[in-house]
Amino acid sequence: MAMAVAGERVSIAALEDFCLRVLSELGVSDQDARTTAMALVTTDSWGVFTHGTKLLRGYARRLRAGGLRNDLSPRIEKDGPAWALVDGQSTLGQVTSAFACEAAIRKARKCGAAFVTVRNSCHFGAAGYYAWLLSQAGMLGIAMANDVPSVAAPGSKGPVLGSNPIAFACPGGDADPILLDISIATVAGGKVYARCKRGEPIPAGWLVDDQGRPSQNGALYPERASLAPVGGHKGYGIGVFIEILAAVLSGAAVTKQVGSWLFGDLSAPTGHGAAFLAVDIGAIMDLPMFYRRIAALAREIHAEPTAGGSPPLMLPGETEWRNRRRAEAEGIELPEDVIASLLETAAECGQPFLV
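Taking just this one chain, and keeping to the form predicted on its own, what is its structure?
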């Protein structure tokens, strides 16, 4: 067993084991630790390193300070046949979100579709993970959440909304699920931090400074710059829609009421909101027929001619599933900044990071 370094591959099992040891050391129950570790490591295996195990250090600090609770569990505050309101009770966002997905699946199987909205959660990582969980149960899955404001609106001088991610997943039968995971920002804030730490330039179109002007100065973010909204008014409008479903409707903190899970008071709850929609495909259409139709759609898209020598068209998620299969066979090649964060987590928690 050797200490991990950049360029080496870490097995999925070893990375999950490290997460479990850290969370257990912080008093998180075995089940909740496994739920969280699975979400973080799966995200890394997809190659989405901004939302995987790099987040563990921030969660660990918040658990240690009390802003995340290890002595409570999410609960259904009120519900009906096809809907529920979940109180996360400031537990880990992965735990609350998985709990909400289970409720959505259970209700959708009875009613054909179900909507679950969440309050008193925290940062939940990759929205796509929860949409995928829903798809694993034969559902069309949608997951979304709000966050501390970091994204400008067209014409604003500062951040108005969080990056407010939204994800969609569709099971593919024998094929991989179709999986789309986006935020309303042109780029994830984590990518700005990562580029700054690596000394790499910030591409044009990523940031807006505190006068509302385009900027490529990553050092300004987040105090004096905001992320640019994807598609201008379109991304902004989608962000408002997510804020309503995930926060206004659930009673969660809204926009500037949301606490920063990473930079805010580590002893205080962040009040994040989230929302999940599950549609039971089998209640609407015979599943084998649905999968045949999805396969036909995929073939049609893959067969489309491309311009200028571009590679064949891909469906959302194809890159992630390709990365996952390689990770299962060879391990995950973690970027340098992720390795550094995990080593710092190991030192702070007294748990060696070994591969």
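What would you give as the form predicted together with a further copy of the same chain, now that the form predicted on its own is on the page?
Below you will find a single chain and nothing else.
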């Protein structure tokens, strides 16, 4: 098809190919383009469209302006048996994060567990993608990052911390991995924009205005409102520790020092931090036994009685794996905003979208 329209399905391969062409055109190495394309398209295939190929346009503009570097590579700045400090050198956040995950896996295979903290990264897309990468290597994986402040603290008038995503993944043996990817906000900012765009009201509990009062006026976000932290002091507190693990400890930019990857100066590095933890399951427990125990937990949760008419309880990630299988079989049905963004990217980069 010469141009994708909403409702049409795009194959995983075709979407990856488009990302590869765009990134290659911008001087990104084949390997780094593949790493980034795989991250973005896998995320779309999970149905997490806010963190998939929609991001490509912003990354492309930043590559063109020099805030993202196509001529450098992430490197290990310091390391020890079970840890590493990675300097992303302002390459794509996906490239830096995949590099950091590889280091975590390598070290965890030797030592049983490893922690990697990262500086000079950029926006890395979906935290869950990296936790999943770790789980693909037989690890219990945790991934986290900081970001430009958008989330209030209990009592604050403005944003204090970034959405500071954290993701966990556990391989399932013959079953799908268990995969959780959450931010410290009650809901993602993308959901506020989407409701505003559709003219729908903002539910109570999502936003705090610039006087620290609960607000349901989506038009205030992000200039004059912040996202409410999930569970009040609980989400805020977890966010503080993500900031410490991913940014204070790595030497990355902290809170307000972080540059906006989308709205900030496109020629300047954003300075994001990130952190990854890998625990080598097979070192600790016989793997078939571990998978039997995971399967037993899954069976127990699926067999729980549910409230009137509700479907069975789900483990984290089940929706994503269902979406993935459909995407593999039938292609991905991209939402309008993603298609619009991809068409703009195509025009700006001189790369036809899906011919």
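These figures come from a predicted structure and were not determined experimentally. What we label the rigid core is the largest C-alpha set whose atoms superpose within 1.5 Å from one form to the other. Positions refer to the first chain, counted from 1.
Undergrad: Taking the rigid core as the reference frame, tell me whether residue 194 has a CA displacement of 2 angstroms or more between the two forms.
TA: Indeed, residue 194 is displaced by 2 Å or more.
Undergrad: Given a superposition on the rigid core, I'd like a yes or no on whether residue 255 shifts its C-alpha by 2 Å or more between the two forms.
TA: It does not, since the residue 255 C-alpha is displaced less than 2 Å between the two forms after the core fit.
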